[in-house]
Amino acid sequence: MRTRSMRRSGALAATALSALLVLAACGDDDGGDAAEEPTAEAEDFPEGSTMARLAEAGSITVGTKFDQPLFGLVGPDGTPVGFDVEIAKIIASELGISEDNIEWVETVSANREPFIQDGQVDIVVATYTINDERKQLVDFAGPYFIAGQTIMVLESNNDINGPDDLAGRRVCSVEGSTPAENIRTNYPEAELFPTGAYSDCLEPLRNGQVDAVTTDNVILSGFVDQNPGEFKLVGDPFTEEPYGIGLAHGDTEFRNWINDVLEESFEDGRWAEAWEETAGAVLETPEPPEVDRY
């Protein structure tokens, strides 16, 4: 059995609850999710903030991918697991909101904008690569992860070990993903083959229709995982993606608050549990980033 302080700082110093104990569940269980039971009622925040809002209403609504094994993959009862995931869920527990309450929408690499701005989710956990052409349109709280550009190939395939033999090959990627236009821009001689989803490349790997597949090692790692046999990662990673928690532009204060909860998940170890129970089955945990306050 465990206990833990929630800690509430920066924008809700003045309505700070002091020294609340979650009491965890302890014995046997069924696995569990890094998210604790959520405590959090709406006077503890802000009044008029999105924080408020959202633990009055009782629900939160969170995009994520559905197709990335590890991170954001559907299971068998029509609910997405993975690290994301975990991740959204440890956020929706700090507002008092329990996993069942979640309400999933999938979201792709070219509408996690799109969404975040005509307010269909509230917050995008999903693989979305913190950079300063997007802060434009959505802030960001994170990173929570760091992952790396790199490339998928076939098992069989020897003539492909890193980006600058992509050369006159046919390369998939998701179009408005930050992996496409590195592709596009640093890489002008591959020949990219955008699609709508990470799994759409799957099928033309194998028939040839493309050559390989780039995007962060992360998701590839699943992919390879998930087809044992099939497929292999080359080279190393040749970028940095910092992935973060999109939200509404200019929300500073649900912005900092999210934060706060990264930075507790990472001190606290539900983080480092978070992992271990998605993506560390395949990979080794790392160490938690460090938050960007900008």
Given for the second form:
Amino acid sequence: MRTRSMRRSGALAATALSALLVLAACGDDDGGDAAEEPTAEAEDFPEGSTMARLAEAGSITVGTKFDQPLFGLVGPDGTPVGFDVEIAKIIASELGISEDNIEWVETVSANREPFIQDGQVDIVVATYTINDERKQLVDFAGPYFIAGQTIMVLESNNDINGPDDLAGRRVCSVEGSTPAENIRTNYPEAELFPTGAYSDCLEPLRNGQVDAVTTDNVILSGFVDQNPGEFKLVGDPFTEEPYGIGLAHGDTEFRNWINDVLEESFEDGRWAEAWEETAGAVLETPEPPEVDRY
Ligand code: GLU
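Rather than the form predicted on its own that you just supplied, could I have the structure of the form predicted in complex with glutamic acid (GLU)?
Up next: the whole complex, starting with the chain shown before.
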């Protein structure tokens, strides 16, 4: 796969050479440059729309996770990296906002709805499952990926192989998340150990305070990858977690527009490129899901 910088230097060479080469470079464009060269302006959007407001401001505030490898993890320079982060950059670029003008705000599972409701963030892209309960409070574009709940244990544990084995065991998950709610409701014999963020579950798992950690498979895969030889995933996913982009309740125009952007990115290769550059280091590239225009 070509990298962004390879493509950029390719385009420069073409400009310096013949018209033929310029045409060749254009024909080869898979659209992946869009996140680097935002061109949209406020006038491109309906007056009074959220898109026009953000394009006019030239900046967007995005809530994402800061502690989840592969999807949203703060890197050495203080900005997050991951698949969710790349999805947010694609949306920003379509508003004419470069990635330098994205303000990243850490959201944990429990504060996503309030942060959207009180306007602390314009959108949330944070391994955020679309469900009917949350739809009462916020709107969702997407899904842009479908995960599933699973279980992580110590590499040496051979006793827990699925959710039914959690009865009588301590299982760590995060307050305000769908996996924690699922354990409370459907596996009441498991002893839930709630924390504020998934990274807070790792030490309790290491020191035996809990027997397992549960959340979406892709989040747990990130922790397994980040801590070689320590943890493993067991069993098949036992829920469906369609990841959506959270936005203000009732802003249908903005939701429809983000859905259009997502569908475009599914088709022109930017979505797959975003995956390959992030989660793709560990996980196979999936097929893009069907957007749900509810
Ligand atoms: N996708 C699930 C949720 O939105 C679990 C992951 C998370 O807590 O971010 O609750």
